[in-house]
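Only one chain comes next, encoded as C-alpha cells, the form predicted on its own.
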Amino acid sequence: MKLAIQENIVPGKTLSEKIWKIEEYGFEGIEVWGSDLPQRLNEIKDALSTTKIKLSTVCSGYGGDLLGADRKSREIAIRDIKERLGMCAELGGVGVITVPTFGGPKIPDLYPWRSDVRDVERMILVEELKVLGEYADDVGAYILLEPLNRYETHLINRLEQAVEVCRVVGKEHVKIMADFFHMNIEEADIAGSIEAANGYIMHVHLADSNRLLPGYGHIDFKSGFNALRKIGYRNFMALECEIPGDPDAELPRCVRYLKSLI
C-alpha cells in the first residue's frame, strides 16, 4: 500500500513546489483535481517528470451529471469522464474518481411505472458505465465508483452497493474506491465491508471521523488496513481531509503514523 495526498492540501505556489513537498513529507503519490485537468495536462506531465512521485488518481472534476434529469447533462458527464480517463492513463494514474450523482434524485417521479426512481437511476447508470467501461478498458484507466454517505448522495452509500453495480456492468475497468470517512458513517463493519469487496477496491481515501488527518478522530485505521492487506490491496491511499495545524509539521507526522499501521 502506498500513500498519496490531494494536491489542494499541500502548501506551495506551483505544482512543482507541491510535489517537492510531497516527496519531502514521505508520500509516494499525488491525487489531482479533474476540473481543470485538460488545461494543466502538460504542467502535470512536466512536474511529474522531475520526481519519484506518481499520479495516483484524478478526483472527479467533470461537468454534467450521470443521473441528471436531461439527456444533455448525462451526455456531458460521459464526454468529460472519457476525456479525463484518457488523460489519467496518459499520466500513468490508476483512474478517475466518479460519483454517479450528488444530493437527491434529479430524474422525476415515474409513477405508476416505477415506485422507486432509484431503480431507474441504477438502470441508467449501468448502461452509462458499460459505455464508459468499454472506453476505460481501451485506455487502461479505471472508473472508480465512490460511495458517499447519505448526507451527500441518496444512491450509492455503501461498498456493497457499488460492487453490485460493477458486477452488473461487467467491465474490467469499472471498479470502486473506499473512503474511510464515508465508511465510518455508512458501514456497520469497515474491515468486514472491505473484505467483502475483495477484487473491486482500486483506490482508497483517508480522513478521520471529523474529516481531519488520520489520528485526530476515532476511526480504527489499523483494522481497516489489515483488511486491505488481507485482500491483497497494493494501490494508493490518498489523504482527503483538513490539516489541523502547520502542514510542514502535521503531514510528515501523519505519514509516520500511517506507515506504523500499514
Ligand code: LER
Given for the second form:
Amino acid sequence: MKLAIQENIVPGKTLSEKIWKIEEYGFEGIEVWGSDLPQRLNEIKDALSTTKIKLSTVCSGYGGDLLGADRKSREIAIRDIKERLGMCAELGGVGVITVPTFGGPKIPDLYPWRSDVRDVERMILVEELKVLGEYADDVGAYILLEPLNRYETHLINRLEQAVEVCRVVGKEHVKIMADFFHMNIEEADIAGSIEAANGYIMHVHLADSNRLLPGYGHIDFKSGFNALRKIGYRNFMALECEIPGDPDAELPRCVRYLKSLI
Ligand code: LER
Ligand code: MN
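Right, and the form predicted in complex with the named molecule of this protein, after the form predicted on its own?
After this comes the whole thing, all chains and molecules, with the earlier chain placed first.
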C-alpha cells in the first residue's frame, strides 16, 4: 500500500513545489483535481518528470451529471469523464474518481413504470458505465466509483452498492474506491465491508471521523488496513482531509503514523 495526498492540501505556489514537498514528507503519490486537467496536462507531465512521485488518481472535476435530468448534462459527463480517463492513462494514474450524482435525484419519478426513482437511476448508470467502461478498457485507466455518505448523495452510500453496479456492468476497468470518512458513517463494519469488496477496490481515501488528518478522530485505521492487506490491496491511499496545524510538521508525522499501521 502506497501513500498519496491530494494536491490542494499541500503547501507550495506551483505544482512542482508541492511535489517536492510531498516527496520530502514521505509520500509516493499525488492525487490531482480533474476540473482543469485538460489545461494543466503539460504542467502536470513536466512536474512529474522531475520526481519519483507518481500520479495516483484524478479526482472527479468533470462537468454535467451522470444522472442529470436532461440528456445534455449526461452527455457532458460522459464526454468529460472519457477525456479525463485518457489523460489519466497518459499520466500513468490509476483512474478517475467518479460520483454517479451528488445530492438528491434529478431524474423525475417514473411511477408506475418503476416505484423507486433509484431503480431508474441505476439502470441509466449501468448503461453509461458500459460505454465509459469500454473506453476505460481501451485506454487502461479505471473508473473509480466512490460511495459517499447519505448527506452528500442519495444513491451509492456503501461499498456493496458500488460493487453491485460493477458486477452488472461487467467491464474490467469499472471498479470502486473506499473513503474511510464516508465508510465511518455508512458501513456497519468497515473491515468486513472491505473484505466483502475483495477484487473491486482500486483506490482509497483517508480522513479521520471528523475529516481531519488520520489520528485526530476515532476511526480504527489498523483494522481497516488489516482488511486491505488481507485482500491483497497494493494501490494508493490518498489523504483527503484538513490539516489542523502546520503542514510541514503535521504531514510527515501523519506519514509516520500511517506507515506504523500499514
Ligand atoms: C466527497 O466527499 C469526496 O469524498 C470526494 O472524494 C468526491 O470526489
Ligand atoms: Mn473521497
